[in-house]
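Here you get one chain, nothing else, as structure tokens; it is the form predicted on its own.
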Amino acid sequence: MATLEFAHVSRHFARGGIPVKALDDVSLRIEAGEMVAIVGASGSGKSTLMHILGCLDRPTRGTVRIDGIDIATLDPERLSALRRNVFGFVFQRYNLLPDLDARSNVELPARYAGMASWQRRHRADTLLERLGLGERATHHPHALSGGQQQRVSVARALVNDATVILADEPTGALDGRSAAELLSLLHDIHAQGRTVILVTHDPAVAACARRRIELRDGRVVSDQITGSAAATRAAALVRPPAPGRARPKAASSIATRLGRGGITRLREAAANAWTPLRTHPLRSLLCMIGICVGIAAVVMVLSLSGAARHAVESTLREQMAGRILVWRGNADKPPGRPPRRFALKELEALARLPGITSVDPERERMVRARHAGRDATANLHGMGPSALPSLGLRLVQGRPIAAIDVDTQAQVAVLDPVARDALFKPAENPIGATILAGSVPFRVIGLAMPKAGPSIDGGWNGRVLIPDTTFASKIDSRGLLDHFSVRLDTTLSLIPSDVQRHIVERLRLMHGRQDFTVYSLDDEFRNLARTTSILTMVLTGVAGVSLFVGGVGVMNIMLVSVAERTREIGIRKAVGARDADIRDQFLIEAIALCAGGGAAGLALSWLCLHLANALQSTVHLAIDVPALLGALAASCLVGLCSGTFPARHAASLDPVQALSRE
């Protein structure tokens, strides 16, 4: 049982400027088990005066004590759990929140109190059916008449076992039959011991009570006892709690029950978020496009990016990967005696050294080909058996330049496709033909097609193919190099650099000076796989553009729900709800709508992902399974992100204000 003191207490708010006196200067006790009646003419500070004794409002001046306590030493949770199990509010116009049925309406104070469902669907239950509502438990507040509405918040103020039930106006909304059965019911309510407070200027319903405090001006201009024959056949009714029947916990022992079941807040703050999603589909949706369109964007990307750096990676590693260049002259070195080109025997020295698979002699001229009355410009190469590769080029018909060509300096070439167009007939077999290059005879032996992705090495004159052997014999008899690239072994663990760096040493000491420029591919194919990297980045950066959008987007729904939801803010914490409870609603609200619209956006990828790879061949696209999970926890960081600043708003209103919100 709770004991209501005021001492010296005034409230003073200013409105456009010039102060106003709500309360000035009011002290009064209320015992427990009163039932206390609050009168005055509209704006003499009814209405304030309830609001302080709920703990929804807090005086400029003076104190209010609540069974000793002083509530100005209590953080707002402890306010919350006051107001959840000391108080329950029956407000003139009902405030039940309208997307709730009935049963959901009364057990709403039990959420925020943490009783198990089980409990409070039991409880909400045995209310409504003491009350008249058992067959009405499922309807709507629309589908119920204004009695039934304010019983249906007289149960909601009792699910909680309150020991203090603050009506303000009660009546107000109710007809003649409806208002003296409410004014029975609190009769009632107040014979089980009870602290029952009437807010009213109906001199009928101030009657009821025993207890009569007249207000005018903010101050309490009477204080008497009545001596009406309703209000002494009700004092008579008055009793203590049956035997064994546990009352309410007063405010000092509310702080030990704070900071429990923080699952279940979780739970029930999912549970109130999950209604106005429910009740609100289209919102809900249109909300989530924005995500989705998002997400969809960012999977899309990484998915086509990552198989375009795959193709390009792919092709590149062969020709690059593992290969330095070695060419005649350094531009880094002044003008002298013009620069030493390579002999063979130093390839041959070079090829000793430890981790180098091979030293291959590159030998190439610009000729004119010529076949059957057709002739084409082209690059002759001279090459080894296992050149291909290195010239991102693969073999689709005959067969290639094998060692005992390059042994036997044989006359045989393979032609690249442009060299195939220029030379030969559409539909003829060039494979056995005889071409010319220079007035050098060579028989066809295969055809080389480009793989997926750039070479590094031109072919836009068409590239005839030949044995290295047969170059130096047949078309530059000197022997001699002006440039060659080494195969790293890759299988070893040798650093690039190391090895470079010996073969640097090794020609420095046969040319007596570094008359050379040696280039690792490597480094090169590694600056390249970092630089397809930050074009990935930027890529995404881009499309995750549109899922900012889309957070902005959820960012301006939930400012709009608070705002037309302020009423229902102020309804939950009257009945106990603790700013975190609001907090986390909203939240939950944000990351689920973000959530959801990560999903849809999931799924629309990984649709149009698996049409495209049906749709073509040519590059697979592959989903990327982390990289999905990525992307919907990227969705619910941006529901986070965009809900919390809704949500410490919503959380921050004042309740009173609140609940003046139409």
Second form
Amino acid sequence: MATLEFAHVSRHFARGGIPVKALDDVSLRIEAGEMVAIVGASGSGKSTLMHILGCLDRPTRGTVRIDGIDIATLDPERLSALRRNVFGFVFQRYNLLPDLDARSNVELPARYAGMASWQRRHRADTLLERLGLGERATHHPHALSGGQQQRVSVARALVNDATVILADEPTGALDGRSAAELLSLLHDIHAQGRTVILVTHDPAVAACARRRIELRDGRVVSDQITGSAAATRAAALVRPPAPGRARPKAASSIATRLGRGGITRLREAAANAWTPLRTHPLRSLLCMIGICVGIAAVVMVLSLSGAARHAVESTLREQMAGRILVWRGNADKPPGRPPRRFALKELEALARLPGITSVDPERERMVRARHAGRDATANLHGMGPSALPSLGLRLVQGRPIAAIDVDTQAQVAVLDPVARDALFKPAENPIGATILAGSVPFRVIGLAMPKAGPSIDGGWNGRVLIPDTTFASKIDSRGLLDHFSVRLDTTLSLIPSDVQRHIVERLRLMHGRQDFTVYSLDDEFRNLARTTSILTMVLTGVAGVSLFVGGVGVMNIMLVSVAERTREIGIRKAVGARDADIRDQFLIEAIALCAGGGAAGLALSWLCLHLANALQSTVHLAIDVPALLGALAASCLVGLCSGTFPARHAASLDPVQALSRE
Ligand code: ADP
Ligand code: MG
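Let me have the form predicted in complex with adenosine-5'-diphosphate (ADP) next, following on from the form predicted on its own.
Up next: the whole complex, starting with the chain shown before.
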């Protein structure tokens, strides 16, 4: 039970720079269980008094005590607990939430108090039943008459067993009959032992209360207990108290009612956030599209560039990994003596360096190849046994160049498809045929195909592969090389760049100067990896911009939503919502919008990737699960970021001003 006490309370407003004293040094005391009418002309300060009484507003000066507790000492959390558990507001314009049905409106304060759903539903139904609205529990406010709406709002005021009912002009918008019914209802409530404070400018309504406080220009001009005649008149309106209704429990003292609500606050905020999403489906949908496109763009860019990188890497790694190329000439050095060629002796010396598996002389020359009246330009390669993979080739017919061919300087050749097509008719079997490379005859022993993906060698000319010893003796007998390649021993833990430095030092020693160029394919590979990852980053950034734009859209919608629902925020605060409840509600709404959009974006990208895979087979677009989860997390983060500002703005709104918004 609550005793309410005002000591020299003033409330000043500044309206256009001019101070307005809405309340001016008001002192009064209202005992628990009293029924009080506050009367006065319009603008006399009645509503202001009511708002301060109900902890919706704070006085500019003076002290307000509730059961002896100075409300200036209470933090916003405890003030909202008082509004939730001690006070029940009944407004002139009912102030029901239009999107909720009668039952949900009545349940609202109980939600914020953390009451279990079955319990608050039961309480709401019982109250509506008792107020003659049992049939109307699922009706929305627009389907109820003024009198019915006001009774719903009375039920809402009672659902948390409030001990003080604050009714601000409750009959102002009602017809005579509904007004009489409502007054009788307030009498019932008073008869149950609750304090009822009734604001009115209608003397007939005021006559229902025994005590009458009159305000004029913010000051109390009279405070009187009226005679029995008025009380009798009021009694005539009073219906007998509803049977079986217990008086409010005396145990529910102010101290216990200040306690925290429940543990299900977040769930309630989520439930509250769901309503606007449901009632504005088109707006929510449009808002989600922005996020959906952004997320789909990010996921698709990541998976496309992932697929491209995978295709390039898998080919290049095979051909390039662990190889260093060395060739004659150095563009970084000033021109001087012609650069020396590499002798086989030098190659043998290099092969003895640690970390090197082999040093392969690269013998290559462009020749005119001929067969049965056809001729073509071809690249003649001298190669060791089993060197096909390093040229990006795979044997498909016949046999490869074997060790015995190398040892015997055999005049045998393996052709690639370009060379084969240039020298043979389509139906012809080239295996066993003899071709001329320059003036040297070779017997074709095999056909090799390039592996899938881009190749670093080859090009427009066909390739004719012959044993390197044959190359050295029959094609180029000088034994001097223009270039060679070094194969690194990747099983050792030596760093390729260290091995490369050793090679450079050794060769410089032998040549007396650095008239050669060393080119590590590992470096190139790393460069390529860096290039693709930069490209991926840039593309992801572009896709991220669309996600950002989507987030801005969400923020915009949320700000509009807060502006539109300012009054709703005021109502929620008046029935006891904490600032955090309001904040969480809008934050969850924003996150839900973004997560919904994100999920749709994932579905969209999944669909697109499947479609892309079905339409082509060059690259397989895999769906990257971490990227998917990351995208979903990103969309929630966008919701959090874009929702924070509107949600904080909503939570910080002043309840009285919010309520006065039309
Ligand atoms: P009543 O309810 O008796 O009609 P109010 O308490 O609403 O009167 O208002 C008392 C005075 O305070 C009025 O002059 C009103 O214009 C002024 N007032 C009330 N609220 C505000 C406000 N938020 N800003 C400026 N002036 C206000
Ligand atoms: Mg008023």
